[in-house]
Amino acid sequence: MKDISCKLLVIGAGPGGYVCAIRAGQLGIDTVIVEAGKPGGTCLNVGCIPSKALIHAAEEYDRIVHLANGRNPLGIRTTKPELDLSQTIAWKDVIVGRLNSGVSGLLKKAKVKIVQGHARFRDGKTVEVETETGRQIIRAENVVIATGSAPVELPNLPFGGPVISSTEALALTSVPERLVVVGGGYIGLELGTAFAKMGAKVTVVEAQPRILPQYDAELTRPVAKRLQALGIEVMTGAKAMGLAKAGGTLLVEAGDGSEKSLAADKILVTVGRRPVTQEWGLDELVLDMDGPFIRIDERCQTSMRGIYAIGDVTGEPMLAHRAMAQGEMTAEIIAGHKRAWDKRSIPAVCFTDPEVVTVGLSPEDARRTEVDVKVGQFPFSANGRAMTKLAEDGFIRAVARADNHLVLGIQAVGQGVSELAAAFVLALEMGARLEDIAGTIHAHPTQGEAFQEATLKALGQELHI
């Protein structure tokens, strides 16, 4: 097989990798991308997109169930619904397939050469790829490592049998009667909530003192309230010890030190993700590491000249949009543009019920910088649009410097607040002050009005509370 030479080689066609390759192609850079699986990576194939499809299906089913029970205030009555999860999964697969084709089409449009197979470094400029038709050698002036991450496997709960990762959970064709979720982070709670709405009896086992420990307690309180309403049992301060010898039962050390047995048809382990740094020849390179992650600078450059790394393999936050932004920037740097990486305005969204959005600094984080801050918070219980949607739980909160009112962070929890994330990020990115947001006319009636009201509250000018 004839060797390939190029200016840029991208290893991995996940969100970061394919965006990097597309942007490089648009800039006229001779680009090759290598991917062992389908384009789109974890996010498109077994992560962000399929999980949101499942969450939406669960929400629709749960809504109809509540309409059927005759206890809703809307005056709507219907018959009891049925759920065919296999059809739901088939619908999800169609969406994933459409997006796979879309990514492939965009790469071809940008004149990026796609090589399918497993890549392995020979040295800093040479990679060999095992393809279906043989070994392909690729030599590149620049290389971008975008190998992503994989679910963490617990030593005492290896994947297999009833123990599954999020990948297998998104392919189930029937709803498990009893589901135990090990890990109360965003992945576990998103999927656990979805399966509870579809009829599963769900128990969450979390080792930390509370769920969603990466968020402050005030933000997660409405989520915990909703979990209780859905009948989800949450065990905090608890540790999964392993399967009972008979199987089908998870042994758990509860917070008080007692041992409990949880019967389960499926045990979903969601205790985090690890960077994929194995099996692609990391030992052939001399890269500085930051724990398990590849260390990069503000330009995504590694310790080796001409080698860049982006996305989950470079550390937290492990978010697709972070990888995309890094990929676009790296392509432009290789093209000779002046760019640098600024992570202050990266939003994080948790698609629980209700949803959680954070960008920038929380009140506690801001106070740690030894800067005096102003905090304004507006509840959805005082927002007309939220009332008409039966979505009064939650709030929007703005954090700003006390001296010049520069907005440092915005947080929200509530139904559908993920769609407000763009407004929050734009405010931080543009260097908005409280007066900028407070003086912007927000459409009425919308949940977005709570954003304006939160800044008015911080200024001491609140109108509707």
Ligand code: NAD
The other form holds:
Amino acid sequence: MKDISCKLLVIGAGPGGYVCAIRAGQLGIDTVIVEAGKPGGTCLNVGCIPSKALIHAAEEYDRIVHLANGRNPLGIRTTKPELDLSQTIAWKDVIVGRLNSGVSGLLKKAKVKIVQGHARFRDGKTVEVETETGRQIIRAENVVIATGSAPVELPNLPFGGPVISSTEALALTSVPERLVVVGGGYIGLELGTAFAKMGAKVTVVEAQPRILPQYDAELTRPVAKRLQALGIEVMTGAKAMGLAKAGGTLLVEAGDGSEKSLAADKILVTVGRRPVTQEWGLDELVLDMDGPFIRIDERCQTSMRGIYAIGDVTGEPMLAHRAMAQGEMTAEIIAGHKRAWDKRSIPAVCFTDPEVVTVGLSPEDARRTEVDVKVGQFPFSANGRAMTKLAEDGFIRAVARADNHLVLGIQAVGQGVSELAAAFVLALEMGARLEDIAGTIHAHPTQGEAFQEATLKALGQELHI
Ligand code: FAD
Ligand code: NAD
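What I would like now is the form predicted together with ligand NAD, since the data block earlier showed the form predicted on its own; can you produce it?
Everything in the complex follows now, all chains and molecules, and the chain you saw is the first one.
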């Protein structure tokens, strides 16, 4: 097989890698991308997109179940629905397939050469790829490492048999009767909630004193309340110890130190993700590390000239939109543009029920920076649109500097608030002050009005509360 020489080689076609390659191709850079699996990486194949498809199907099913039980106030009556999870999964697979082809098409349109196979560094400028038709050598002036992340395995609860990761959970063709979720973070709660809505008896085992420990307690309270309403048992301060000898039972050390046995058909372990830094020849390079992650500077440059790293392999937050933004920036840097990471905020959205959005600093974070802050919070229970959607739980909160009213952070919890993330992050990126948001006409009736009201509240000028 003839060796390939190029200006840019990207390893990994997840959101970081494929966006980097597309932008580089658009800028006229001779670019090759290597992918061992399918284009789109974790996010498109076994992460963001399939999980949101499953969450949507579960929400629809749950909504109809509630309409059918006659207890809804809307006056709608229907008969009990049925769920065919294998068909749901097939529908999800069609969406994933369409997006796989879409990413390949965009790469081709940008004249990026796609090499299918597993890449491994020989040295800082040379990579060998095991392809279906043999070994391909690629020499590149610049290399972008975008190898992503993989699920963390607990030593006492290795994956296999009933113990599954999110990847297997997103491919189940029948709803497990009893599902134990170990880890009450993003994935555990998003998928745990979906399976509970589809009819599984779900128990969440979380090591920390509360679920979603990365968010403040006020923000997660409506989520905890809804978990309870869905019949999900949440054990906090609890540790999974391993499977009982008989199998099908998880032994757990509960918060009070007692030992509990949880019978389970499936045990979904979602205790975080680890960067993929193995099996691609890290030892052939001299890269500075940042704990388990590859250390990068504000230009995504590693400690080796000509080698960049982006996405999950470079650290938290492990989010697709961060990887994409790093990918786009790195391509421009390689093309000679003057760029550096200057984002004010990376939004985070948790697609629980209700959804949670955060951008920038929470009131507690802001106070830690020793600036005086103004905080305004507006509940959805006082928002007309939320009432018409039976979505009164939750609120929007704005945090700003007390002296000049510069907005430092915005948080929301409520049904459908994920779509407000765009407005929130734009406000932060544009350096908005409370008056800018308060003085913007927000369409009525929308849940977005609660954003304007939160800023009015922070200014002491609230109108609707
Ligand atoms: P990845 O998407 O992990 O892609 C890395 C790619 O590199 C893979 O395709 C892999 O096959 C390839 N690769 C690795 N090593 C090699 C090699 N040696 N040779 C060739 N190819 C290689 N994030 C969000 O922002 N929003 C969400 O809603 C969201 N939901 C999620 C739900 C789940 C269940 C999971 C698991 C994750 C979710 N994430 C979400 C996180 C998101 O998927 C990641 O942050 C994102 O995919 C990271 O992109 P990346 O490009 O860094 O790496
Ligand atoms: P996570 O970090 O969100 O949550 C892991 C949870 O497991 C934590 O609450 C932690 O306290 C708990 N935990 C750790 N060890 C434990 C143990 N031994 N027993 C019980 N609990 C334990 O991790 P995740 O849910 O696996 O998700 C991984 C990453 O994927 C996230 O950090 C996020 O970056 C990304 N993701 C994002 C989204 C989104 O943006 N909506 C959705 C899913 C995943």
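From a predicted model like this one, the values you see are computed outputs, not experimental measurements. Residue numbers count along the first chain shown, from 1. Only residues modelled in both forms are compared. In this text, the rigid core denotes the largest set of C-alpha atoms whose superposition between the two forms falls within 1.5 Å.
Stretches between the two forms where the CA atoms of at least 3 consecutive shared residues shift 2 Å or more, core fixed: Run with every C-alpha shifted by at least 2 Å: 342-344, nothing else.
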